[in-house]
2 protein chains.
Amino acid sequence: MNDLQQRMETHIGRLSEFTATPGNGTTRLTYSKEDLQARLYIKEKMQEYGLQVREDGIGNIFGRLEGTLTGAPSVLIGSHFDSVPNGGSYDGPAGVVAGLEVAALFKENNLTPKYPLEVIALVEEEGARFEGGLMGSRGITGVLNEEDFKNLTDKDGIKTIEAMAEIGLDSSLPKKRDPKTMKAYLELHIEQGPILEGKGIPIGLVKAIVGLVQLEVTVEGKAGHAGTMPMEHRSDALVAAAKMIARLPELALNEGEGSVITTGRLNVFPNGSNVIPNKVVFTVDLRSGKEEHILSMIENVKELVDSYNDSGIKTSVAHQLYMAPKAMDSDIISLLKEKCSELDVPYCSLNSGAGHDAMVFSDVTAAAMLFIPSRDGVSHCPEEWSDSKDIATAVQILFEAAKALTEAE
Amino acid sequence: MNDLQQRMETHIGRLSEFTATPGNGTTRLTYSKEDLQARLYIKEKMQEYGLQVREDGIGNIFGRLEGTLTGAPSVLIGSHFDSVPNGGSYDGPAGVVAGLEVAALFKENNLTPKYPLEVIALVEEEGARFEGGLMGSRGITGVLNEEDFKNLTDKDGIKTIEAMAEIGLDSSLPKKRDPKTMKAYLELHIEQGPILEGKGIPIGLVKAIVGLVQLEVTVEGKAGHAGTMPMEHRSDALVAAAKMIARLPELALNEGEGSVITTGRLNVFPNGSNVIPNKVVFTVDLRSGKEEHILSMIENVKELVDSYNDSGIKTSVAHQLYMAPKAMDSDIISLLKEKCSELDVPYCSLNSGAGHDAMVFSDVTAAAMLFIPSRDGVSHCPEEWSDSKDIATAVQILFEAAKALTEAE
């Protein structure tokens, strides 16, 4: 194990101690005691690595290495440091500590950038406390405005600004940042899926963060007694729903290019063993890296659902959520590929099936993401694990890319 | 409307007033205030029609017209007078008041039977208070013994014998009745299904009360993120379950003879819109009038479920309930057919898809059932309705059959 890998293990290990559920995964809600502990650790490392530390009015942390060009935009590298309840040690922190170690390599190599390098640690990506998710990046980019931010409350009714004050954060500081101050945003994240592990490849270069549509399908039939209603007279909402759900996977497979369709939530009414269901409500989550696939899948799902509409069965489809796919910056992807080749690191291209802060930044600056393998493809659980060797490899690639982007010498 | 039909309307109307949920259907739980009110009404009518009234140690009511043969077994006619919560006015009471009016016709026609005629009003058929159902008939036949009866409690922890005492019933009286004292059990009941209404026929002669098997199927797959897990890598428990459920109806239709299969209850785990389900548990309720069909359907369901067992999906099937089909007495069915023909009443044969007290009596005596149409096939709800004209027609048939069975002159 080399020094860099050793340092990654130390960072990940230390951050994982800041959890509200010791022995049961990482639970680090935004503006909690554990947030404060992790925050102090990150700020301490930033200072140790020669960065100027500041926090914004939403609690995001920036560690800046000044550039020699006056007023030049920064190259941001980082991720988020909050977690879901009982989550893992890598989702978020892997990218934050990668940013820290890129800065450490700048220091170690006595590099002076022309464009500033900023290590960034973001709050509330998961939305585990204030819902919605991506709060830190949405604050920086202005998608979440001052007013809406102040009105957010957690499940106990505590407001964002009250929670910030509790751990000594100043919510009156600026939140939105002028896009002109940002040259690029680079984020390392664990894949949270099985593709890289399956291929035995340590680095994934994200082409796009998939677009997401959530539909809610309602199927209404007619209740009846399981014994007294002959099969021929039934309008069984569950049988109709089952026929639809059984055919959803083929719609995604026909679409191809990694498109996915999932029914994760389904509720049956009245849900009694001897009553023919009169209503079933289920979600359809559609994702794809290309908008054309998403639109095509929406049409196909609607057509499928509609085809079960008849005298006895009534169906309807409601749109609950639409997020367009976000392509990552092709120039930075080319640069990352070049650096992988120079360092002799195997890589492949893939889409991100989950949302990330990089998709918010992609609207205002050149954004790119690196993935490293997740063991067994699992995430958001205590079993989440990635190899520190892969994080160290990613740091080397990010360091080379950051050198190029900041024009450091 | 003739006199008989008018009296049916009066009885049904009066009994429907004894509800704990006025304006919202009939809620008459066993040993409740409403049970006592209905009980007093039924006993009063029995006395008015010249019957000797007694109650047994479980609260069932018997109104007896003595026969001239010493020690001869009785012909019982009746049904239950409890209800489900917010049920209808006909499920149970229609059969009780039919029994009363058969006795009234005996009186009106000055008939003296050789075999005693007993009008019977049973408690707790629905199992809405003490669970299990068919409690009155199970007590009379000894299927439910003294010990088990005493240990039954309602949801508030009140014991059967305490509840009986509250409305002045004596639980120390005998419960089980010597089968030798019963010659036949005849029950009129609403169909609770759409068959008679669909055919426009006023009388159904029940061939068998269907046997019932309840299976619980568990499908286990692997959870995963709806975005990051490619379709090809998934072990989606809900998609597998949906494929099974979509094919269940054809198993019943292939079996024929009115066999039915229902999945009424289904639960998805973890049931989040962006998580691939790792577990689905659902019920399979199988019913048929012939045991061979039930056994064949069990095999076919198991084979279907097993066929989805593979490396990613694990399935299991648990048996939760088995009740054999109960054929009704063929001699009495012939007698009822004869009486229908004599009275020029259209009839058809059908199975009962729901359980009834007659199936419990069928183990110890000759049992038979008449069905009358249910409007829209609905039951167990305030909308439950049957035509008093059909009840009156059924009373005429039961009267003729009872005359024959009791050898009355």
Contents of the next structure:
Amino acid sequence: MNDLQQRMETHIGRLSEFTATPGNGTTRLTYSKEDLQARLYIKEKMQEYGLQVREDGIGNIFGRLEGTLTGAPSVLIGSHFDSVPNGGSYDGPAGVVAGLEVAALFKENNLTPKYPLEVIALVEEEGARFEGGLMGSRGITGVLNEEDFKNLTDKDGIKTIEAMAEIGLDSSLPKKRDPKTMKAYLELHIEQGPILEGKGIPIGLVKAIVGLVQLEVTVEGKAGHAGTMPMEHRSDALVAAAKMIARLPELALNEGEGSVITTGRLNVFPNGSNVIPNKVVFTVDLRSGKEEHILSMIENVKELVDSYNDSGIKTSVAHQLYMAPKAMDSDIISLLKEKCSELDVPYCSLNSGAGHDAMVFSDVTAAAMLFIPSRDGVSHCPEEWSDSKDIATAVQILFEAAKALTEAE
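In place of the form predicted in complex with another copy of the chain, output the structure of the form predicted on its own.
If you are looking for partners or other molecules, they are not here, because only the chain is given.
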């Protein structure tokens, strides 16, 4: 095991310690105690590697290696460091520590770039605490405006700005960043699927990222006693919601071409074992590689939900996130292919079925992604694992690409 590979394992291991569920995966929600522990580690390493460290008004972390060109835009490299509940150690953090080690290689080789290099650690990509996801990158690009950010609350009604204050973050700092300050964005991520491992290929070059929509459906009925209210007189919100959810998969199957629909979160009120539910709120996650399928599924979900409106049941659908399918930058993909060939690293091209911060950045700057294999294709669970050898290989490719991007006009 070489030094770079060993450092990758050390970083991943340390960050995995910052979890609210020790022994049962990584649970690191945005603005939590575990978030603070992770950000302190990331900032410490940034400083150790000679980077100028700052945080913005959302809590994103930036480590900057200044360039020789005054006022030049930066090459950003990184990923997110939050997790889903009981998730894995690699989804997000692998990309953050890859960015750190690219900066370390600049330092070890005494390189001063023309264009600044910035390592970036993003918050709330997963949307596990505040609905919608991709919050850090959406804030940087202005897709999430100040008012909407301040109005976001978690399941306990805690607002973003309140949660930030709890761990000492300043929400009054600037959030949106001028696109002219960004030359490119590079992100390493685990594949979260079986293709690379199945082919025995260590690097995947992402051609495009699937379109992603998140809806929130509210179903309202009428509470009542579980034992005394006759069945024919009930307005059971959960029964109505269950019927809707059971029909959602067929909407994706009808679209075809890899379209998928998932109900990932369901909250029942008042949630008593002997009370007829009077309200249910659930999420609907829609994904497809083609925007026409996304738009079609949105309309079909709305029609399905609306069809359950009657005298006793009231329904509504709210949009929480809409991201169209995004192609990655062809010039950077060509550069990455060139570097893979120079380093004699096998690669293949593939699309991403998961959403990533790169899709947000792609609207304002040149963006590209590298994938590394995921063991058994699993992710978002404690069993998630990727080989540090593959991460180290990707770091070398990113380092070579970053050198070229920070020098090229």
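For the two forms, the rigid core is made up of the largest set of C-alpha atoms that agree within 1.5 Å on superposition. Positions refer to the first chain, counted from 1. Source: prediction; values computed, not measured.
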For this session: Report yes or no: are residue 177 and residue 6 in the same rigid part between these two forms?
Result: yes
For this session: Using C-alpha superpositions, work out the turn of the smaller rigid part against the larger one between these two forms, rounded to whole degrees.
Result: 34
For this session: Superpose the two forms on the rigid core, then give the C-alpha shift of residue 294 between these two forms in Å.
Result: 6.5
Seminar exercise, completed: Taking the rigid core as reference, the Cα of residue 250 travels between these two forms a distance in Å of 12.4
